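Below sits a lone chain in structure tokens, taken as the form predicted on its own.
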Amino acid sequence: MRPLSSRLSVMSGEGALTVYAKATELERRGRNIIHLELGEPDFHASQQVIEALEKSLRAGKDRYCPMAGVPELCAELARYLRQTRGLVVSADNIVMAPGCKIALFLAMMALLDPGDEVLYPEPGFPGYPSITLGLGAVAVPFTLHESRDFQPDPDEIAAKITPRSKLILTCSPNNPTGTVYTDEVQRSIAKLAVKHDLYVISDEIYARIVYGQSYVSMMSYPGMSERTLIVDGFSKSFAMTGWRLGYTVAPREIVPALVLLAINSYTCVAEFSQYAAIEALRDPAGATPRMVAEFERRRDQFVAGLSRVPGFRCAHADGAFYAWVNVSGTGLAAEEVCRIMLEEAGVAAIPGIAFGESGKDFVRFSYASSAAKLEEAVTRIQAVSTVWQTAVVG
């Protein structure tokens, strides 16, 4: 047989899923296991979103639809983005997709050519180097470094900068640290956009989740609305993690391609889902500022739980649902931490290097789970860092 395509070799899976693929292959064989791997909310859509879904089924809304997306719903999330994030864009600005990978994925294929640079976040999603390798394009991290709270540094990245730099990807709220980038750190980066002539893709999934402040778009910046690509979606914000519903909010004149590939690939999202979509922007019930609420009642009482674990570092995040922890403390490497964790105290976190090299010292864990089961986990994980604090000793 001929070989598969070379771009594999260059690609990555996600650490979360091997992590989720170990921890379920425990729970069949008897184990009880926290799962604290996953960024999925364990919240669901709220009940007018799912009687919306219903009540498009029942009215036959389930055939082929526009390929940018239904007329309501693209309007609906031009008044949405006014509202939650103050910027102005039409519905002819967005392109629906089947979840925001494949909104990333199209947004760096109409962007990028082979050998284009691109400036991505580390430690940050491990799909942003991966997509941009299979793109045969050149993945080149900038550090979100903890002496920086894991801010970016502008002067870093204005280094890192060459002719042949296309686009920086940005997000915020960080995954994996949870930072919120400050106004200082994103208006620096606006500036290199422009003077440089780069795009961006501000990846604000979880813009809606931050504590404390108010969000500010990267979009939003002088200059930065024709060259920026905001990518976002359901999932998070939302809690609609299985619908796969994202979305592209692109300058005028990058629609066309990004309708192209969608008709090159899904064609269009499932209509009847889009028509619940609108429900859940529109949030009589106001879901998800009571989720975040409680997501934020959880980091406190988690990073609290955490900290009191021997060997343990972690900061309150700004955003997301994620603790970042420090466990060099603890003499041991992060992967095997994880190991223990989940072998001996049946608690699934991630080792930080799945986030790239610069995540080697750390974990993640998520905290978008229950109250209860965030701290039956610390009970655990204190349980079995007496592993850990005797190989210190020792």
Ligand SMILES: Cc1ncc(COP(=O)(O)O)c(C=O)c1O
The other form holds:
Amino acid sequence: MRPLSSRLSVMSGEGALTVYAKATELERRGRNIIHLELGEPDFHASQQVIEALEKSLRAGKDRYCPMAGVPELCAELARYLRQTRGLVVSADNIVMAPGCKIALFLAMMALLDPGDEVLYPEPGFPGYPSITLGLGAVAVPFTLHESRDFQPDPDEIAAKITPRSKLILTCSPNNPTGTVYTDEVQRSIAKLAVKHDLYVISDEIYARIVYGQSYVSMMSYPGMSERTLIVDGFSKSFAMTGWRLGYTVAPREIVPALVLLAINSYTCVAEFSQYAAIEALRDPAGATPRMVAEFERRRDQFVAGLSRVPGFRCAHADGAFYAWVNVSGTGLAAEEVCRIMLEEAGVAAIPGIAFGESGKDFVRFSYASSAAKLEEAVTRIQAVSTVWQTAVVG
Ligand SMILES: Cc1ncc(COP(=O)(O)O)c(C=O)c1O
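Provide the structure of the form predicted in complex with this ligand, given the form predicted on its own shown above.
Whole complex next, starting from this chain.
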């Protein structure tokens, strides 16, 4: 057999999925596992969305449909983005995709040539370096340091810009740290993008999940509307992970390139789910604000609980639904802490190295789980923490 494409050897999987596979194997063998590894809300699509889905199927909305998305949904999205992010965009700026991840993949494919350099946040979503390398481009991380509350350092980004730089990836709130970029940081990144004529892909999948502040998009800074591509979707903000609904908001001149890539890959997004998505955006029952309020309560409870575990130092982030915990105080490697938590306490979490080298002292927990499960998880971790307390003392 001839070898597979060489691009596969530079692409990587996702730590969350690896831990999930291990945890479910333990479950199959009868262990009780609290799953805090996946970035998936424990909510579901609202009743109105499900009814809209049924209605659209009965109305025969199961055909091929416009490649960029059904016009009613794109128009509703433009309205939604204006209402929730103050963005002035129209339906013509939007291309629907089967999930935010494919929107990201195709946006990067549209922008990058082999050898182009991509600046991306680390620790960050594993897809950023993986897709970059898969496209033959060069992945250049900028570090989110704990000492800076995991905010990007614009000076570091500036120092890493070269004539081959083409794209800056931003993600606010960030996975895995939950950091909501400050206005000052976003403004500085925008200035760099304008100065060096760079594109920015702003991953806004967690934009609705912010606590105590309103969201500001990278696209809203001076000079950014013509160089920013927002990728977003329904997975997190509307608890619709399995629906595979995402979209790109792009300058009008770039939209035909994204549509061409859609034609060459998925053709169009399922018509019936797009009609149901309109109802999600309208959110007549306020399902998203209720979910976000619940996440905020859980964050406060869970971060307080984890902070009491010996050797853990847990950030109190302003967005997403992750607790990002520095476990270097345990004296053990983060992978070992995760192994002990999974095998001895039945709590699944991800070693931070899955989000890049700079995450090696950390563990990511998702708190998109019930308050009772989170409390139980803390109790179980407390109980096994004697292992590293003994190790530290010994
Ligand atoms: C930062 C970030 N971007 C994109 C995605 C992908 O979202 P989707 O499930 O819509 O493909 C995720 C999912 O975990 C994510 O955390």
